[in-house]
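In structure tokens, the next block holds one chain alone, the form predicted on its own.
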Amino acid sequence: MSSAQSLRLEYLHPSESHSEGWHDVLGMAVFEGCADEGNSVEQRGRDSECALPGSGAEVPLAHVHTPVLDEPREVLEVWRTGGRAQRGSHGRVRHALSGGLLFGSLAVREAELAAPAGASPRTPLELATGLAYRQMYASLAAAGNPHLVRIWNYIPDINLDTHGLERYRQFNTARHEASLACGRAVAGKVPAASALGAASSSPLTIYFLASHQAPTFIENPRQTSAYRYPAQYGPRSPAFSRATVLGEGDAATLFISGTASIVGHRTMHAGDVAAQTRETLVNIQALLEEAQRRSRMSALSLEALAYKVYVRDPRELPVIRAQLEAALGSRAALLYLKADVCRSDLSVEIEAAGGRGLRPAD
């Protein structure tokens, strides 16, 4: 059995979950309802990696501080397998393992690591990112799951300039250096990933999927590989693939990284959110075609994917939604989240996943 064969994705409200149904859960992320936007992170409770009330087990749970748009309640992103998950922890990482797949999550607050002025050449975010990535790599080594497949990174104030450099670029620098220090690739065979903004007072929050089986790494022929970006985008390039495919045939699962209106390495249609949304879908279609060409994945259509859509300005949601529903149909699986995107001239970013257990319900 392929490690991806039984992987399933669900989006649920906590009230829709049942305690008897958590035995096969690898892990979860929880996204705040829009009614929670006014609450501070401290009021919301623990940062991440905690047991869901009623689950009866320490299910890895990443608490992501990017509100769900047009939805007053929290939404759970639930990753399941066909078998019972073994749960544990390694350092700051809580994880679960089943069928050759591992889900892990962790959160690091920059204030924990801030050194006195002049004591460290690293910024607080660089220190937090370096610690988080070293802990993640150590947990993979301890669990025997060496192949990272997909990473989600949520960075508070991602576009803010501090210490003379945009925080997203600080994150990329620290991710690059921690990966090299741990003997990990920073180009080529690197996982699919997203990096989005989160609330100012939130921690750096990361969750990830890994496997005993190496995925196929997919690049977009319309785009410069992110790890080959020129120096104008920062001292270190982002270290991710445009997509990965885990497994083969009907058992394959496709993970599409955060994708935006970029052709080559340049932003397209700045200031036009409708055109940015359409261009993003063209890029996702190109990734579908390239994934089918490069791997033994069964054919998938745009309509068969499950999407997370990150919207910088909620006032632009109706325009984005109209474009997506026109292209995908009214029954497409779409979760809309309020989040800043890694470039300030990008209004929308879309990630997607597809496979047997990740298709929209009929």
Ligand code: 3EB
Contents of the next structure:
Amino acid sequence: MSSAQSLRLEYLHPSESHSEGWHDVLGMAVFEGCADEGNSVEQRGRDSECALPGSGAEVPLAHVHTPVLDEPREVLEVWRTGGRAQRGSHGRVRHALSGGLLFGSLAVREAELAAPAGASPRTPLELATGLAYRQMYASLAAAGNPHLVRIWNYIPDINLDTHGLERYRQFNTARHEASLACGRAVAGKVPAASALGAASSSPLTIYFLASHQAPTFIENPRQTSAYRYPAQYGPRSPAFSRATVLGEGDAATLFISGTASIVGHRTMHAGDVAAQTRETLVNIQALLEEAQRRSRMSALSLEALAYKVYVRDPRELPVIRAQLEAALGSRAALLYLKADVCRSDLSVEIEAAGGRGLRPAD
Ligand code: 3EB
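Starting from the form predicted on its own shown above, please give the structure in the form predicted in complex with ligand 3EB.
Complete assembly follows, chain above in first position.
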């Protein structure tokens, strides 16, 4: 039996989320505006781990502070399997296990960790990232060491320079160090990932999927592997694969990492958001073809993927949407979120997932 056989993804408004029950929900992320606007994030009280009111179950939930750019303004990303999920926690990680798949979620506030002046050579974000990654690896070890397949990282003020280094680069330094310290890969067999900005007041928020079955790791022939980026992009390279494929044939699930207008290692079309959107789609198409060449997944088309589109400047949304609808049709599954992207010359970043159970038509 393939563990990916029954993985399903849906995007709902929280008011719709009771309809099918919770027993087979592996985990969820809720996307909405920032916590200090007094919205429901505050009413729910906790940063990333609580269940929705009335759910009656402790479903792992990541609160992501990236505003939704369409109505409804609050969207729930729900990962389900066919079977009952076993839920628990390990350290700060809330997790659920079902059918060989593990979902985990955690959040770390930098303010909790600020070392006394001079006490640590690490910045608060490096400390938070190190803690989060060590906790994630410990939770994986406790669950029998499933393979990391996909990670989502949401980093407050991702493009801000502090302590002489952009915060995304601080995150990369700490991710690299924590991974090495825990005996984990920093190149090659590394999960698909996204790393985006989040509201200043939010915690570092991470959620992930792991599997007892190893995924196939996919790189993009048009791009330098991120883990081989030259030092001009920071002292430590980002540790992620361009895509992963879990399972085979019709049961395969494709996870495409956050993808941007980068060819080789260089940003293309700085200042031209329409051209950046088109270049990003060419990258995603190349990844789809490479995934089909390198794994045993069934054929998938660009139109059949479910997308999250991260938009730096909401004023550019109409241009981005027009490009995407021209390429994918108006029925494609696209969730638009406002988020900073990890290079300040990039205006848009797009991630995607595909497979049976992840098709918009399903
Ligand atoms: C890029 O291609 C864009 O650091 O985990 C995309 C996906 C990006 C994941 C990460 C960064 C990450 O370099 C940025």
